[in-house]
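Form predicted on its own, single chain, as structure tokens, below.
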Amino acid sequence: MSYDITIIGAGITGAGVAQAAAAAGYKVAVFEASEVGGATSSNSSKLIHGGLRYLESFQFSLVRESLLEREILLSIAPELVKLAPLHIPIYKNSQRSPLTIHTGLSLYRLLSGWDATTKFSRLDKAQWPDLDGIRTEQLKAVYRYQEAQTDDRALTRAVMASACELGAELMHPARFNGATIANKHVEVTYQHGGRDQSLSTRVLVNCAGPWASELNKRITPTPELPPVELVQGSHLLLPPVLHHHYYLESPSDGRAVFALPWQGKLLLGTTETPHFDAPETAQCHPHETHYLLTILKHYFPHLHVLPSSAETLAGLRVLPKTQGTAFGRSRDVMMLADQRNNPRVLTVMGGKLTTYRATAWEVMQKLYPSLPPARRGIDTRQIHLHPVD
């Protein structure tokens, strides 16, 4: 079998690349070892958002791109991506003052091109009692603005289904065994349907998320990758104890934590815990549960939520290995090719759920020199996405 593009991994990035490649008319194969959208792509904060907190680390281009992508997804996937009002409470001892939040939300609006979905307001004190019994002692202000929520697994499956409708072939479950880079193609071996198989592809795209570095070692010659770290983000799924959506500041370290009603429950997260073991062993640790419930109790002291009532989710972010905490590190996607011109292997790591479509477009720009001319030019900004049964 011969393909133009073969993709390892059907998370949101792999699904997005498959859709973009198939939309351009290329022959595409996708390997997925477990389930579509079943790992990191189903353990996120379920938000399609601009990344308000990324303004603090001056990631303005990422915020602008995210806001533009959010606008696109609201248009092409209205059944899967819906706006929700978030509330930001600010206290006397909060690290971020009302002026800081107001300035950040104003910049958010500016970067969006003054899109109507980025309008925000400061709530009157008379409205505070309606906010789920939030602690009002030393409360100085509450801001309300909008972000979009989704079902991350369902969105990933919708994108993958769109790719398949456009001609991509999903091999599932399929295990990538290895690859050998030749002059004008890559020979790939894999296991599918209970037997070892092989194919030839012009380009191999490694979208295996936290497994990407390990799978890269199975490629000959082995492309060089920079050192990365796996950072675990855990969430709790709790009884529906809140009616409104909140963007909270952790009183212990100033991190952003979301408390979001989602599918009849309360989604609370996320954490940032270094993960040193195999990616498949990721799980929420007791100290993460304690950290998140302590934050919830700080803002809503009347709540009595037991750890035993919590379901847990744990996903892994792939971040560049640097000093300091994960909170302020770049969330830009990392794209590493085996060679600058005419790449045969491209590894894609990091990135955001929100910007999967833009990431896929960028991947295709890097791959075009290694491919024949595109056979068609369907714009993924115009392809509507629908839930998959």
Ligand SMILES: Cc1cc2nc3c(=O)[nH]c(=O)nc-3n(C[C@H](O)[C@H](O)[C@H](O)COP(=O)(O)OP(=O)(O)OC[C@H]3O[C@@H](n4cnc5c(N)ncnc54)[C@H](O)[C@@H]3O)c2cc1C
Second form
Amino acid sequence: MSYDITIIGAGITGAGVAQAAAAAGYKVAVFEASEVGGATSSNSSKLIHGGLRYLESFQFSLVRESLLEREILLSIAPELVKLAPLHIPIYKNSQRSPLTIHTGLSLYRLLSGWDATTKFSRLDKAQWPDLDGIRTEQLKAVYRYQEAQTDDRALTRAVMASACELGAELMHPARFNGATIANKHVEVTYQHGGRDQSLSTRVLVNCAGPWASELNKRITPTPELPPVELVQGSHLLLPPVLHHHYYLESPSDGRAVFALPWQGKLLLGTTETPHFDAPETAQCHPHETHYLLTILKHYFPHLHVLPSSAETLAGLRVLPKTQGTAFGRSRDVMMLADQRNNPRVLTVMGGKLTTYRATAWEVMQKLYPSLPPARRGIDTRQIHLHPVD
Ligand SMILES: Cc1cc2nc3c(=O)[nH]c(=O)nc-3n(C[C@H](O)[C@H](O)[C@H](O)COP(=O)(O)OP(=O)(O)OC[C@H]3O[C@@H](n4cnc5c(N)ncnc54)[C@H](O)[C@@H]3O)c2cc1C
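For comparison with the form predicted on its own, produce the structure of the form predicted in complex with this ligand.
Below is the entire complex, every chain and molecule, led by the chain shown above.
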């Protein structure tokens, strides 16, 4: 069997690349060892967002791209991506002042090209009592702006279904075992249907998220990858104790924490805990549950939520290994090829659910020199996405 493009992993990154490659008319194979969208791509904060907080680290191009992609997804996937008003309460001792938030939201609006969805307002004091009993002692201001929410697993499955409609072949469950890079192609071995199999491909795209670094070691000769770190982010799924969406600042360390009504529950997250073991062992630790419930209690003192009422989710961020807290580090996607021109193996790690389509577009630009001319030019900005049963 021979393919133009073979992809390891059907998370949002692999699904997005499969869709873009199939839309360009290439012969595409995708291996998914477990469940489509079952790993990081179903353990996110489920926001399709511009990333307001990335303004603080001057990641303007990421924010601009995210806002643009949010607009596209709102139009091509209205059943899966919906706007929701988020509230940012600011207290006397908050790290960010009302002026900082106002400036950030204005910049957000500017970067969106004054898109109507980025309009924001400062709530009247008379509206504060409507906010789920939020603590008003030392409260200085509450801002309201809009982000979009999704079902991350369902979105990933919809993108993968679209890729398959365009002709991509999903092998599932199929586990990538290893690969050997030859002059103009790559020999790949994998396990599917209970037996070892092999195929030949012009290019191999490693979209295995937190597993990508380990799988890279099974490629001969092994392409160089920069060191990365896995940082766990946990969420709690709680009974629906809040009616509105909040963007909170953790009083202990200033990190942003979301409290978001989602599918009849309250999604509360996230944390950042270094993860040193195998990716499949990720799970929410009791200290993370305690951290998140303490923040909820701080802002909504009347709530009595027991840890036992929480379902937990844990996902792993793949971040470049550098100094500093995970919170402040770049969330730009990392793309690394075995060679600059005519890549035969490309590894894609990190990034955001929100920008999967733009990432896939960029991946294709890197791969074109290694491929025959595209056989068609369907624009993924025009392909509607629907929930898959
Ligand atoms: C806590 C947290 C919150 C986040 N919140 C947001 C958010 O609100 N908005 C946003 O835009 N982004 C968010 N992100 C980022 C986003 O979720 C990720 O960037 C994205 O899901 C990564 O997808 P992926 O496809 O690269 O990896 P994954 O979804 O992990 O997919 C990798 C796939 O590879 C498969 N695989 C592994 N080994 C093999 C093998 N040997 N053979 C075949 N398949 C294999 C796995 O089974 C898996 O399905 C968040 C991330 C985290 C961790």
